[in-house]
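As a starting point, one isolated chain is supplied in structure tokens, in the form predicted alone.
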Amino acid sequence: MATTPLLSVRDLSVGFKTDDGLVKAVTGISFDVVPGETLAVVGESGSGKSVSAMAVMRLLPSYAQITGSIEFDGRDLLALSVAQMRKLQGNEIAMVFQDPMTALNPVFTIANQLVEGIRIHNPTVSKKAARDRAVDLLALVGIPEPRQRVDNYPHEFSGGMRQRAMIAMAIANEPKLLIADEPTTALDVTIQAQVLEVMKKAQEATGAAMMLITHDLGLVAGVADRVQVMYGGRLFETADTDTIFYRSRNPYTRGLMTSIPTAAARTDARLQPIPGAPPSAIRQPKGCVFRPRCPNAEDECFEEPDLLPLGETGEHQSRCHFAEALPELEINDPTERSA
């Protein structure tokens, strides 16, 4: 796997002015995505996952206050004009949105929408060639009878099939980076597994890097190469997948894992939810934003911790004053999820 970053985000912050004050959606996050890898971005609702992805895609409203840098394949995305960015959107960077029923246009067929996406970025491609490509894409993502189903409208597809169609649209121009924002929301467990398998297959077919955004840590166990955990708009922990699941050094990450149901758990075992609620993006607590909910909180936690490297390589990073002092983690295998 290549080591030169395809996407390099440095000290990214995003805020929105409101009548109640400044909403600090993302605060000073930095990360890289290298070609061919899958980076999972995990956290509760309001942690800043989707906002950071929208900032990369340049899809935030004009009143969003964005600072920091976003460099993609050697280009500063925040410095590009709208016209320059449109050449990248859907071509070199593509996104699978959370709700396909609102992302797909209900008055156009799947064929119309796929063909349009292909020909906008490749105007020399004929309508027939683009339609043939659309049929091939639907076959790739597992749509049965793709030559007939390509002329269906979105409402004629099931939820899982609509999500597959969205994946087909996202990979139509073989992007270098694929961003999937909660791609399995509102799907049952069996369909979730199928959609993730389709995404892995699509990624292998195009060679794209992927950012997989989800609130479900258990969902990414067998999919991601690296995981970064977000909370309160900040990166709280980042490492390779095995390290996150078996050697986590952050109380918030551990809290997410103890709330995952597994088939290996005792039948009388109770899930351990994280107490309380995520912090307000306007009035955040003093010090560590996780302090009011943290079982390990001490007086030191009234000072905000830095995201510090652990171990010899420094690839494992955690935002916690007591990261090194946390006891060894005992948790069931997260890949053994209950249905």
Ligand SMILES: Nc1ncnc2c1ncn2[C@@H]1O[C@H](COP(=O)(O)OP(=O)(O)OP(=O)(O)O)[C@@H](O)[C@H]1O
Given for the second form:
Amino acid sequence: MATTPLLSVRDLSVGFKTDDGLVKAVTGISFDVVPGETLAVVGESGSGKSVSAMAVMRLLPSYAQITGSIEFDGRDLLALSVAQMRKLQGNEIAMVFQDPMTALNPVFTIANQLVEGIRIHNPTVSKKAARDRAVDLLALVGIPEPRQRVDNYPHEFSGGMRQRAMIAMAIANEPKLLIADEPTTALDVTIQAQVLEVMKKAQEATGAAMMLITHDLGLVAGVADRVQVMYGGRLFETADTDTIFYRSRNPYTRGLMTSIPTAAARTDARLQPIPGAPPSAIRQPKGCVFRPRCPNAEDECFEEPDLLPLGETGEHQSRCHFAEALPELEINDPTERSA
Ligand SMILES: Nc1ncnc2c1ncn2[C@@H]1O[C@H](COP(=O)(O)OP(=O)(O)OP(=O)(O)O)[C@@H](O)[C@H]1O
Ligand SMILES: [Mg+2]
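For comparison with the form predicted alone, please write out the form predicted together with the ligand.
Okay, now the whole complex, with that chain kicking things off.
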């Protein structure tokens, strides 16, 4: 896998001035995405996942205060003009949302929208060629009888089908980066797995890198190469997927694992929600933002820990004073269990 990052985010912070005070949505996050890889961004509601993604897409409202840097394919995204950025959006960087109706226009057929999406960025492509490509894309994302269904309106598709159509639109111009924000949350569990598979297939067909945002750590196991865990607008842990599941060195990640049915099944843990609620983004707790809910908290935790590398390569990073001292995770390999 290539190692020159496609996306390089450094010390990104995002604040929103509101009547109640400054909302600290994201605080000092740094991460890379390399070409072709899938990075999962996981955390509870309000942890700053969507705001980070919107910052990359430059879709935040104008009153957002953004500091730090976002470099994409050699360009400084925060320095691009609106017109330059519009050229990137939907072309080099594409987004898949939780609700397909935010991306699909109800008054146009799927064919109209796909053809338009293709021709906006490639005006030299004929209508006929764009329509053929639209049919191919629907086939790729698993829409049955794509040649007929392409002329349907969005409301004639089921929820899962609409999600597939939106994925088709997102990959229509072979983006280098696909950002999927809770792409399956609105779908029922069996359809979720199918849509994730479609995303994976779409990604492989186009060679795109993917940022998969979800609150469900259990969902990322078979899909992501790396995982980054967010809490209170900060990065709490980052590592390759196996390390997160089997060798996590962070109490928050461990809490997520035992609170999510699919992930709890992978460890010996019983299903247990993390007690308490995520912090207010305006009045954050002193020291480690997870301290008030953390089962491992000590006096040191009134001092905020840094996100520090562990082990030899430094690819595994954790924000916890006790990262090295935590007991080993007790893992029960699901394949052994059934044996
Ligand atoms: N436009 C805005 N104005 C003010 N505050 C905002 C705005 N957008 C987001 N926030 C706040 O920023 C914080 C991070 O929000 P964000 O949407 O990134 O969370 P998230 O991790 O995506 O959560 P979820 O899982 O619920 O989607 C939250 O406290 C949210 O209320
Ligand atoms: Mg969100």
